[in-house]
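First, one chain by itself: the form predicted on its own, in structure tokens.
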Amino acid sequence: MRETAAERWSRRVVLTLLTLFTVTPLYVMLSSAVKPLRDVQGAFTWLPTRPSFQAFVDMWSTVPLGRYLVNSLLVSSVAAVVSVAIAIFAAFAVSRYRFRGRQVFSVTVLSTQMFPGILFLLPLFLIYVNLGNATGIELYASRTGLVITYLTFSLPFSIWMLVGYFDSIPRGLDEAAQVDGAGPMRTLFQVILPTAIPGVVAVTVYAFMTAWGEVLFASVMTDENSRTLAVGLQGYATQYNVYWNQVMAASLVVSIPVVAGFLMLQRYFVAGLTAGAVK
């Protein structure tokens, strides 16, 4: 069916508005980052009158941005890898085996997403503090404790997503592997996982992004040494001033690793999100 002129222009208008809606905040961030602080605090102008890249230099010394960046990369990467590794085995068991309590487990895993994160904040805080006092294992104000915290809400959703994706893989592949003498683990690693790479990548990206941008738990469960970027950016707001140009510069710089990683994995990410939706 041919597209009419009205439909074509409507599509162009909608896409143009969506593009402006996306690009305008990015342009404001970039233009504010290359303005002196006095110009940013003054009347807004679309074009910087005195462009300066000093904010990109000063942002590393105003707050320990490098340490925050390393903390975020470590915590997010470890949380994503551990979450996906556990979710693969759990999803494989739920998808391929029928056992007592399977339905209850599936519903319980999914129902954890119904509760707001703040409900778990105080219990986790008390557990970490009491565990540290009783055993000397310091989980509070540590990157290890933050990783465990992020697993509490990234792992259930990762299991649920992978179950849907594994269900879309024909069981005939499992049966063919069993005929060749493959056991459950060999079937998983040599048959199921190679087929499920897009789904695994999609879940990994989700788990990483969940940990990367999380603020609530990171603001309570960390100290100056274990603080992540999402909380560390607040350091540009002091008692006497807010360094808006450095905030914008830092926001742009710390977005580069995430954007680059997403662009490299975009093909797998889109395929993983759509493939598990249809069985």
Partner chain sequence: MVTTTTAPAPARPSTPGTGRTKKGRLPRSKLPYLLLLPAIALELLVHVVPMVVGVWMSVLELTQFQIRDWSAAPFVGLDNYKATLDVNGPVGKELLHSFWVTVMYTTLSVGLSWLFGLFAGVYLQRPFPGRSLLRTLFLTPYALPVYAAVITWTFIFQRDTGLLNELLTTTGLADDRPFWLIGGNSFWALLVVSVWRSWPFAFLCVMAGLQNVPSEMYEAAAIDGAGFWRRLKDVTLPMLRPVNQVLILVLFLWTFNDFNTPFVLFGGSAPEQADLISIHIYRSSFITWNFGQGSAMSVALLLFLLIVTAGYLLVTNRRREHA
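Positions refer to the first chain, counted from 1. Owing to the predicted nature of the structure, the values given are computational and were not obtained by experimental measurement. First, how it differs from the form predicted in complex with the partner chain.
- The chain behaves as two rigid units between these two forms, and the smaller unit swings by 13° against the larger after C-alpha superposition.
Could you drop in the structure for the form predicted in complex with the partner chain? We only have the form predicted on its own so far.
All you get below is the one chain by itself.
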């Protein structure tokens, strides 16, 4: 099929505009991060007067960025690992067993993700405060509370994506393992999981990203000690006198790990979405 000249040009124009739109903020972030402070205090300049990496040094002492980073790393990693572990068992059940309530479970879990966060923010806040007062377990303003909250945010989509992956693994493999005397757990760990590794990795990255980027609950459920990057960086950017070069440097540093992880695994995300979309 040949492309007419008009089509070719409209393709070029549309793609160029979308590229400019996408790239502009990324360029602002990158170029401003390597500007000396003077450059970001006056009118915007396209290029630094001289490239400087001072912002990457200063940002650690202007605000307790190190503490925010450690909090975010801890909360997001634990939430991701636990969430994926739970999702693996749930997806195994949904993919390999027929049981009463299977449909209800799948639909309910997915639909919780569609509800406004603000709806359960207030009650959850009060539940955590009261549970803490009653039992002595710190949930409000603690990293534990954040981990529990965040892992449920990624669970629905993780389960859904893993069911897609597990469904694509032929049941003949399960049956062969069972003939060899393997129980369900051995089937899961020795047959299904090794085959589904790319899916499991993609889901782990997704769960990590979800926790890493969450703002609403972090802004209510944390205090100075448990503050994550989401809240910390925002405070950084709303100070009276904002050091934009440092804020951009910090934004860049906290973005690189998740962006790299996502882009490396993008085809698995597309595969996961396709599996869901063609049903």
